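One chain follows as structure tokens, the form predicted alone.
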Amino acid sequence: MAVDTAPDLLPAILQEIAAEARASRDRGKVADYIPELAAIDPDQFAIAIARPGQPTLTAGDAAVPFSIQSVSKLFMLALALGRLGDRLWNRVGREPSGHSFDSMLLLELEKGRPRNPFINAGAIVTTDAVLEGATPREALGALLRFIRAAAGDEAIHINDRVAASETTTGHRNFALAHYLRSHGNLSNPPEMTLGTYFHQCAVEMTCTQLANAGLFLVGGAGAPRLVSQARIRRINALMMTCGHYDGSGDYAFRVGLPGKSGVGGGILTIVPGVASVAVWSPGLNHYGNSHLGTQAMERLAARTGWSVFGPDGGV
């Protein structure tokens, strides 16, 4: 279980980590297969720490909005569990895939039931489940209301240009959706579910907003009560085992905290009972996770002792 570090040390730690990130020459590669993301300046870095009942601490470009992409999957998962409860697990599993986020291999072998709700196929099924009895506008409205309530910020919105860019280039996601449909695991037309999914991924937030939005998963006194404590535990468990795709084990090894990444360069990490941490840097590593963001979280965990496995010696 993570323990809180001396709060007066955190601002200096964040500034040190931001300075180290700015000095790094290896920044990874932006997600150039989505045209709107290909144009993002890779020389940006932000980090924010939100703690229940305390001011949010930031360093770097924490006021710059970015596309949260797959980080949105955890908010849609919370929404789906609120509406369907454990019925969702009839359609999607809870195991790591060991494959890339858009892989079709296991989906074909396992007859259209995705391994977990954080790979693309599983997230498409989760979005499809939220669409039961709802229009895309209603589903996206519910998602935005949830995120805004979690962050305490009504300014959070969807970037329609990014959604259109993903729709134009999302051929592999269309293939996944049609394969799911062929196995009876997609209730709505693929175009309807994917239109909703692409807009979900195009939610735009700053690092500060994202850290604040993650507070509902921290638990403990003063944290927002949007889901039950039992559900918080389960979502955090899935973030730990599946939140970084085939890099989830590496992130658990290096950071020791549940986290969810997105190809926009954002990572939301939860320190149970203590804090919600967001980092953003657009360049990605070979897993498709933020290169500098992963390094920053490793350094933060080492310098604070934050880990679900106990304190570490340091980086």
Given for the second form:
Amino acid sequence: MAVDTAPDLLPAILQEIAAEARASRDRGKVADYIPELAAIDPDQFAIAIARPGQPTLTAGDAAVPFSIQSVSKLFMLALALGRLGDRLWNRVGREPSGHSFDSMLLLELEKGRPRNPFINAGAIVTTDAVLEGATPREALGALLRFIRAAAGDEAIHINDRVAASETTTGHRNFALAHYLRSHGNLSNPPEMTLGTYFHQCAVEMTCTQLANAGLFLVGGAGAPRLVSQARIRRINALMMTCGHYDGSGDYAFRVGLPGKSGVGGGILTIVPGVASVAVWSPGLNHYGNSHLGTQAMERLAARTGWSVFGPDGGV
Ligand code: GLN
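Cool, the form predicted alone is there; where's the form predicted in complex with glutamine?
Let us now look at the entire complex, which starts with that chain.
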């Protein structure tokens, strides 16, 4: 388990990291597959640290809402495991894919069983599983209730314009869904499951809200109890091995903590037993993960000593 080595130094460390991010010239490339994301100002950066029972610390643009995109896969997974338990693993695996988030390659080789719940194919199956016995409206209502309860914030909502744009441009996701269906691994019509999936991707949150929403995965005294300790451990394991697609190994190497990224530039990282950290910067690296967000997390881990693999001597 990581140890809370430097609580008094955290505010200064956050300011320092935000200043470094602000000064950075290489900011990555903002996602441009939908106009709502393409229009986002790449100069923004935010970081927030939530710890059970303590005030959330922030630096930068932590009050600006952004599209959480694939970070939503984590909340939908928690919901699916709550409803189906281990039955979910009959339909989706627990191995890193080593391929991009929207890759079709392994799906054909592995007969429609996606490698893990954090790539698009696996997330589409997870959402489809939550739709067993629930309408899309009910599933999305349950997802929002979960996220709001986790964050302790009723203001969190879905951006319908983003969801509509995702639907117009989501040809690859439609291909994945139809392919899953051809293998009997999609119970609902592709439009129905994808309609739900596109809306979950369009949840908007600020960095502060996202850090607070991650507290349920920190565990320990004072953290919200929305899932069991055993499930916290397993979701964190999946975040570590699969949370950054084909960049998961790199994130584990550089940061050493379980994290889940989204193409909107957000990353939620868990320091087990200690803290939930959200970073946001819209420019992406070549894996589709936030460029400055990853760099900021690498610096935070080095300066605090936070890592599940033992402390760093400093970068
Ligand atoms: N909405 C995006 C998609 O499904 C989410 C991908 C991501 O955040 N990596 O393609």
